[in-house]
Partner chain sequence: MTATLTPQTGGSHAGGSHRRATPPAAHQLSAPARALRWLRRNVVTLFGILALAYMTLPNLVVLLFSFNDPNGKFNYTWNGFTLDAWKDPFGVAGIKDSLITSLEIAFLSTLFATVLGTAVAFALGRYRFRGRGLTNTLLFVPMSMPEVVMGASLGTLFLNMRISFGFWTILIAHVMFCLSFVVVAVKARVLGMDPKLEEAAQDLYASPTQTFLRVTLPIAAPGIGAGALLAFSLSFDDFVITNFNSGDTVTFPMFVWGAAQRGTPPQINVIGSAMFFIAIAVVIVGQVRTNRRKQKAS
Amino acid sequence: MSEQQRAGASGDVNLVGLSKSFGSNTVVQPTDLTIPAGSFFAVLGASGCGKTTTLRMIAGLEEPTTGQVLIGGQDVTGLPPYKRPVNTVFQNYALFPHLSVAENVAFGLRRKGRKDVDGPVKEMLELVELGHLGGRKPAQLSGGQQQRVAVARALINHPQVLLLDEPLGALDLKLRRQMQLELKRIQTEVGITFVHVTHDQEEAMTMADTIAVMNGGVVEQLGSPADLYESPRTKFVANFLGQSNLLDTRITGTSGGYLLMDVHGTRMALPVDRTAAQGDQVVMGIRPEKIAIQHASAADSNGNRNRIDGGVIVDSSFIGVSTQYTVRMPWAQEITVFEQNMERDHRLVPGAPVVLHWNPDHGFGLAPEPATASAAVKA
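Return the coordinates for this one chain only, taking the form predicted together with its partner chain.
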């Protein structure tokens, strides 16, 4: 354990101005990033945004066009993959088909010259609950079992950093959830830095300490799951992690730490420190579950909450724990509202006139144009 903790303490990963171009196509823009030792770090982004490429540069399988990779403070940019203290769980596992499960797991130790591999291999297979299948070939395992072999094969080497490239992508929903918990448990147990690439926002949120959201080769925002969810700084982040309603506004002034704004003729407020944009135009975002919905006839005066009158329900769907309403605003925009099913108002059916209101502190402010690459880095 002490050996692992020491490894963990030096498991910082630093990317310094790291970028990658294939020909004239730059798929990873120059990126500066620090991944703290011992953390569960998720890289989240849509398909083709450069996640795998970034991971491969850390592993040494892809040569960066510019920049450096530092692991535990040491510059490894020039080192080939087999000399880096890093192991990878590949997107499609890449298990050696000609070797048994046990020999797959023992591969790294043997290359490092270890002779007594039986003990550690057995231990590692127990950890991933495959102790009885060591003699099989990878082709004789289910997808979930292969995935666990891939994790065991990498973990047994006690790397300073474990890179996981969508390791759960091929699994069905149930197994996926189960493996998420398992990976999280293993990470806590061994204390190694995990860099986990995924395009599943739910997976990133449940597993990671820190999430980096990538878009078009750029890390748009970095933060804890709650941070990213509560205070997204770009439209992409606001919509990639959960759903957001985005309202165009015009700033009219400030008062006591709040921006005052005009939203299609309605006065609203937004905390200055929750706004990631300057200028007199700000897009206000509000999460669907933060909005209260009331039938127009039942609406009381809502104090100093942000409030929109004149909405009409155009659609409602019952999802069990909550009901999702689509409400058309007087200016024809449609807003999504999630309402918990505590006391359901049976008048809230399509066609009903409604009032929406929410706590101004729950809104967040974004720049009006989709953030360009350089703007996001500077922000």
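Please supply the coordinates for the form predicted alone, as a counterpart to the form predicted together with its partner chain shown previously.
Here you get just the chain by itself.
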């Protein structure tokens, strides 16, 4: 079956005006959201932002205060969890310790009264590359293997949507990164919709086709990992996905598709189509890895690049593939710079005078205060 056919058989997940309040505390603001069929969709945000509550409302484990959940065009808002075409994988996996791996995977089929479970179980264990471990008990498996058993158990019922609630949170860093790629492989092979809740921005960016960034019960921005990283629309998104240096500016004019701006007495430029702000004041963002750093004695003219003179290194950290510098600007703000370790200038040490410069096209513009997010964000 082609990916398109699989996606068409599943249908989109649509949240329509969905919200959740506990007493006077609204944890999810009314939200409109479309999760495309067959996609790997991540809901990303800090603890308490409403992402897990949103997932639980899709699963039927939490009753919405307002709104609807539609899966493949069917309104499932009033259905209990077991009648919804979804399965959920939790952080603790919830495997039955007294059953073998194969029996854990077969559990859902046996509850439906199926007798011929050996074939489907073998197929699922092969999918998660555990075909040789069907006879073991969960306690005999590593954390990553237990996680894959949980995924196989959820997928064997052929749900339209697989919900993943921080499924990699209990794993160590190296294993977590391996499992990110493994989950993406599995999702690509089975072609069903995965909705993954996480607070880990690297995890979301590694696996997801589309990410919804939540903050305070609101989806602040929706897009591909590259779109969110390169063109954040709010300060929260700019700093939650990676790091950003944010410079207060004053607009002085326009020229050839660029905003001309004053940054503490220094003239800079920013593409008009890369700013989400209105008015004569814009916060210009620039990612640390986009900035070049040079010792003041070696700095050239840098052409038409944005440039700041008079910086002083106050700290540097060697982190393997790159060196991280903290540079204090003449107006006392500190800027972070990541420089790849190729040809290191050993004069770049704390106390050294430096010049920073970058391509104006790599900046992005934000409103001076966090943008007021819409209560309803559509995919």
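Please read these numbers as outputs of a predicted model, since none were measured by experiment. In this text, rigid core is short for the largest set of C-alphas that superpose within 1.5 Å between two forms. Residue numbers count along the first chain shown, from 1.
Of Pro30 and Arg114, one falls in each rigid part of the chain as it moves between the two forms.
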